[in-house]
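Quick heads-up: it's one chain on its own, the form predicted alone, in structure tokens.
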Amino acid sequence: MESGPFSLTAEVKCVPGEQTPDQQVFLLLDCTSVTDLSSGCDFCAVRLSFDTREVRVESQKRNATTQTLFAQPGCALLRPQSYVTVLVEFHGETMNLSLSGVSVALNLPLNRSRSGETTNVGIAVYGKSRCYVRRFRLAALPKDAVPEVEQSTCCVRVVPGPESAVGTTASEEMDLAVTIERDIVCQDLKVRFEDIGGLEDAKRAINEAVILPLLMPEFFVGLRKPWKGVLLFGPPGTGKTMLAKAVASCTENITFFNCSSATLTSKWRGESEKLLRALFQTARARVPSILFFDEIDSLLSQRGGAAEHEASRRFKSEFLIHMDGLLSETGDQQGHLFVLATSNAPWDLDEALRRRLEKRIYIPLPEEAARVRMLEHFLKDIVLAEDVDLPLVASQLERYSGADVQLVCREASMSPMRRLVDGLTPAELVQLRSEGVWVCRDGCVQPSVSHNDTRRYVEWQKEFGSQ
């Protein structure tokens, strides 16, 4: 790395085992010599101790003892087998350090003078440690970004010593970040866009608004900058949540937060706003990332109602500020933060939130071709009678949502048993497994969406929706 300020973003985790019991990871900065941590070393490093949950900033010079410049014990974000995002802004004589969006050191003096020579940065492990690296990104900082602050304003805490207010605040923010990280979806949900019948226009709009900006960020700049938020609205059971699952499944290198009201609400005054701030800070530390809010109307309905509580109003204001406020774009320099929401009652959303959810996509009831595909998908493992005509059945299921079509298939698959099980022996019941019959009585499953509901969604789509 040439001389000059730079930022280093690394996402690492330690995986201990029988052969690798140690859990020490070093992020090397300003490194000119590394000799197995001997007297010949010359570097500055951020030391992550996952076993003791401590983060240190250390300076090692040739033929000198290791100097601890900063220490933060009890770091809840350092957990074995869990990724932590480390952001270092190196300014030569000072540095800033944050973990998963939580600032732990600001304008930390390093007491190191950089000559014009090229130095190295990297990751090293100590002892028998196994480290996984999911992201390692280096970027030059503008020279005017070097802070000009007095020595007395540096937020530094060296251990041992009495715990300061800065350390206490950092510990609280780390605990909140740990709570937020529980909502990160790590496993593959095994849902693809090809598995969803119909909704071609919605898939195209989601691909344009969500997938492409995250996969091709260099193209979506300037006037083509990606949307900040997308709302999927429509009747219940039409596939809005399944579309969100498909988005989470096809974005491997993107952090997907499944935000729930259980995580973001608290009975303590002011705690919900802190959790919401921690959510956006953690998401910005892991960009590119997606914040998914299912049934967002339950959290962010219109303000000013007679039954609205003061805490609810503060929560809504905090959300709007973080999504599109004065400093909302300062943390999105290295990637894109995106909000994806679903709602069955879009007319209940707050007007300011509706403006921030720039792309509003209507998820309608499935058409006849989509219903045929759904019937084929749901009945692919069921033996049908020879006279079953799926296109004819699909034509009779108008106004049925995708969930209603699935219920019809379940009812039909249970009909042979219900019709013949009474009074039969176990041997005769086994014989029924080889028989296939489509018997679905008229009226056994009614559509869950009325004409009035459909008309209301269409009217809202015409007034506020996106194409």
Ligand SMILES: Nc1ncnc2c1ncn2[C@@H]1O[C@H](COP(=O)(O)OP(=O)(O)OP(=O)(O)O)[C@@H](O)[C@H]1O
Second form
Amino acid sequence: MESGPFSLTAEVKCVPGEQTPDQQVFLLLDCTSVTDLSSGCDFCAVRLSFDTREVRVESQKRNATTQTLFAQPGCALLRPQSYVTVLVEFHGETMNLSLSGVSVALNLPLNRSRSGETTNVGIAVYGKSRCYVRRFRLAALPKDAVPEVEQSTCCVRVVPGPESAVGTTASEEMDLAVTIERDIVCQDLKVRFEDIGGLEDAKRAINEAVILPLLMPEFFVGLRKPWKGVLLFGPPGTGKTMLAKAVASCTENITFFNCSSATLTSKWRGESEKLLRALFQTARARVPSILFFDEIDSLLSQRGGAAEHEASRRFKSEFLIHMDGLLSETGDQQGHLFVLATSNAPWDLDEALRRRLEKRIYIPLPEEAARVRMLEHFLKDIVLAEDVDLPLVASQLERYSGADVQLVCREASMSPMRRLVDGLTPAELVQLRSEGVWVCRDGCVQPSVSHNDTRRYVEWQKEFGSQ
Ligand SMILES: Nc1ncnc2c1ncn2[C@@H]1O[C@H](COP(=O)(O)OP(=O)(O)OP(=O)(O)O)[C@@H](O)[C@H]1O
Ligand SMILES: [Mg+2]
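Alternative state: the form predicted together with the named molecule, after the form predicted alone:
Now the complete complex, all chains and molecules, led by this one.
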């Protein structure tokens, strides 16, 4: 690494080694030898002890003892078996350190002047600890980059969000970051695009608006800069949540924050805006990332209603401020941050939010061909009677949503049992298992979306939706 300020970002996780409890990782920022960290070597490193939950910054000059420049014990973000995102901005004489978007140390004096010689930067483990690293990124900072605050001593502080009025203490911020990592960051939602029947136009629009910008950010710059907010709207049960979750599963590299209104409101009543702010902060630290808000109308309905609670109004304002922060960001070479939201009552959304969710994709009731594919998909493990004509069944299911079609299939798969089970002996019941079932629209499941509802979505789509 050439001399000069740089930033190092890495997601690291540590697990105990065989027969040793050690879980220690070093982020080497300036090191003249990589063979070992013995007294002969000259280094500066961030030491993360996942076993004792301590963060330290250490410096050692050749033939001198190791100096601890900074130590923070009881760091809740260091949890065995969990990834933590570390960001270091190394200026040679001072450094900034943050963990999962929470600023831990700012302007920490290091008393090291880099002589210009090439030194090593990287990750090392202690003893038999085992470390997993993903998304390692090293980037030069502008030569004239100066630390954010002129200060001669190190401080532990929380970086304020954009124009936010919410005050949060460092330990609160750390707790929130832990909650986010534990409850909201999703690894695998197990929904694939192949599982979703039909909706070809919506899949194409999502691919262009969300997936491609994440996979090839360099192409989506300038006029082609990606949409920062994408809304999927349409009648209930049409696959909006499924589509959003499928996005999470199709690219490995992104962090998907599943922010359901239940997590954001019930558990954190009164604290929601703090959690929201921490969410955006963490998402920024882990780009490329998607913040997914399911049923966003329940979180951000129109402001100013008589029954509106003060906390809810504050939450909405905080959300809009963060969305503005996203929209005003110019090109982001490091990766993108999106808000992806779903709603089945888009007309209830706050107008200011509607404007910020720039791309609005209509997820309609499935067409006949899509209904055939859904029937095939839902009934793939069921033995059907020979005269079952799925296209004919699909043609009878007009106005049925995906969820309704699934319900029809469930009801139908139960029907032979209903007809035959009455009064049978256990032996006769066993005999039933080899018989097929047949599907019909026998009237026991009605469509859940009325003509009027559909008309309302189409009208909203004409007025505010994207093509
Ligand atoms: N296009 C589809 N392909 C396959 N299954 C579907 C489809 N649409 C809906 N389903 C079925 O319906 C269920 C509900 O879908 P989902 O939760 O995505 O609906 P939604 O549009 O988010 O509804 P809501 O607006 O009520 O939240 C899914 O679990 C799935 O089984
Ligand atoms: Mg849903």
